[in-house]
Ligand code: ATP
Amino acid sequence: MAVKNLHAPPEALLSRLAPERQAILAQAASLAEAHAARLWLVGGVVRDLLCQAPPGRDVDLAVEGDAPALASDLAARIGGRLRAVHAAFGTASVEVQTADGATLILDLASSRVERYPSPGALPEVAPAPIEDDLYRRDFSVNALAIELRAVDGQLRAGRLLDPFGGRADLVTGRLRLLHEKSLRDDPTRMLRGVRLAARLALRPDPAAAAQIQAALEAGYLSLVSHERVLTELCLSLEEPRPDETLRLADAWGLTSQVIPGLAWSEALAARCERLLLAPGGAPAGGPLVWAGLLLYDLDAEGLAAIAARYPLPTEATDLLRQLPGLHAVAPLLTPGLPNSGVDRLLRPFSVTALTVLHYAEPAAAATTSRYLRELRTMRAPLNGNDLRRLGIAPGPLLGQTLEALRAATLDGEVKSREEAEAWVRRHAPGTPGS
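Structure for this chain only, please, in the form predicted alone.
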């Protein structure tokens, strides 16, 4: 990603924010002044403004002062919801709905220094100026800050801080850690680093590469809770190119320590390429579809190990459970299979699993696409009430008749209510005319 605003003044960078975001940040800056605090826009959002990339929904703010108190007042001022207050760490978040219906999350943290008592442990914190706060961050390209001020209710910029040459590293494509104990302090920085490298075409400099290798050899990732690792994995699935993140993670040696058995391959690359090149109207992707494509080659045992290791949401657990079945059903989706046969094979699977099948098995793509578009939601002209009116009593026979009638509808044998009623009288025992 090209950095077009390397020397742009901070005022010009802030002007790239949507007007509603500018107004919210102006409110925050005004409140900070009332709290006798200084407010800074920090980290990824500053990096994205430099890169002219669309800002994400999360906005990181550093407060030289009491961040939780400021967050509480800000939530009340802008009609937001205060959440995730951690007074011990001086952090809090404010969630607010924007005019376009999107969710904006403002993460406020008191500027601080951190001390990690052991590798991967949560830090002990103490207040500190913004310059020290930037030093505790992960990479030079994230150690950026713009001072926020409010003048006559309008957002204005103060200084832009770049103490570690993050702007220059963006231009040269260099991923650089800020200090030699960075990965010991927080091993998940390796997972954040590989996401950044994939998204921004960055390469670890020699010192960072050596630290990554040493951290992997020391097994630091195994000291981090599975919940924290899962958070990073989920963020990777929300990247524009999760496949590129996996390719780099494999090259760095990360993958085996977080998802044993998963490895980059040409078959995996081909699946992902089909999703990336899908024409309009093709089944939509998304984080879970990406997860299914990346994990498609794992066997049932490997998938079960992932489900046991990480506290996955229900829909993710269901997808992992269905992936082996996709391998079994794919060869059965032959070109001459009637619609009712396609329905019988594919109905047990979720829409997400079928979307994975569409991109994972090109020979089955046309069939799965037609099923998702047309067949899956097709209903028979008659429902259960209609069948009872025709003389079929509630019970197993009614359910069996409904299923058979839907199959006849899918295969084109039944097209109208009249044809459906005639079909029921012919095929259901005990109905008038059967």
Given for the second form:
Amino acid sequence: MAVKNLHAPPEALLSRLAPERQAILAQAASLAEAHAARLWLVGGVVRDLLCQAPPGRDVDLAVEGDAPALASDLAARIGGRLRAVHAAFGTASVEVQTADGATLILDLASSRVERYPSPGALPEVAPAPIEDDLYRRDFSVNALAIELRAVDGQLRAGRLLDPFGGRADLVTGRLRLLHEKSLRDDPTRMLRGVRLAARLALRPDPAAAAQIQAALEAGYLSLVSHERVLTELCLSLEEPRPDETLRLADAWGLTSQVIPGLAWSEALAARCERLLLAPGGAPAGGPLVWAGLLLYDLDAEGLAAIAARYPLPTEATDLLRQLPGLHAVAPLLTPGLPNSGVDRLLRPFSVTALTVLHYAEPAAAATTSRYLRELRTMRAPLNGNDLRRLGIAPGPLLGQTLEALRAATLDGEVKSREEAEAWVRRHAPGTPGS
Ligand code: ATP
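The form predicted in complex with ligand ATP, contrasted with the form predicted alone above:
Below, the chain from earlier opens the complete complex, with every other chain and molecule after it.
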């Protein structure tokens, strides 16, 4: 993602925001003035304006003043909802519905300095001017701010702050930390960094590379809670190219400290490539499918270790439990297998797991996608009530007959209600005519 004009004036950058966002920020700026506070658009959102990247859902605002008080007035002014107010931390969010039905989240935080009492611990914070607030940030490309003003109700830009040369780093593709203790203070910055590097094609500068190396050797990541690491991993799975993030994480030496047993490989790259090149008709991806594809080569023990380490949502634990089974069924999906056989093999798996199988095993892809598209939801022409009407008593036999009838339907032996009724009479003992 190239920065086309490094010296674009801040006013021109703000004009890249959607008009509705500009109007909301103008309201925020005029309220800030009434609060005698200075308001700054800050962090990744400024970076994205420079790169002309698609806007995120969240807009980060730094307030030189009382952020929760400003957020409360702003929510009232724009008909938004005030959330996550932490007076002690000077933070609050305003959630507002935009005209297109989407939700815009404005995160307001009083500008502050942070002090990290020990590696990986949460910081102690104190109010401070915006310049100090930028110093607490992770990378030069995120330590950017544009002052927001309102003139006659219109959004206007004040100064653009770029104290660490973030704009130049975006142009040259450099990932630069702001000070030498940055990763000791917050080791999750390595995970944020690898994500950003993959997204924006950045490379750590020599100082950052050395700091990453030292932080990994010191084992700082192990001092971070599993919850925080998991949050970062989930964000990586929401990137357009989670595979690229993993490739870089491996090159940096990060992967083994976060997911032991996982490593970048040619086979893994090929699987991801198939998902990335999938035409419109192929099963869709999503964070869970990416997770399944990236973890596909891990054995049951490795997968169980991940599930034990991280507080995963149920659907993720379910998927990890199913991955080893996919390896077992893949070679059984031979070309001549009847539909009922395919159904018997694939029915135990979730749609997500089957989507993983589709991309992980090219030889099984056609059968898997046919199963997902056509067979999975195919029903027999008769249901349990129909079978009872035909004289089969409720009980195991009824279940077995329904199963066998569905198999016959899948294999094309039964195509209509009449054929199904005849089939039942032929196959179920005790029915009239059997
Ligand atoms: P994305 O596009 O991935 O949302 P972002 O940079 O906007 O990226 P956020 O997590 O929303 O990411 O954070 C907003 C800003 O807060 C960042 O740009 C950065 O300036 C700062 N920030 C967030 N997390 C950290 C951290 N762990 N250490 C230092 N600064 C951080």
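Numbering follows the first chain given and starts at 1. Think of the rigid core as the biggest set of C-alphas that the two forms share within 1.5 Å after superposition. Quantities reported herein were computed from a predicted structural model and do not represent experimental measurements.
- If you fit the rigid core between the two forms, you'll see the Cα of Val96 move by 2 angstroms or more.
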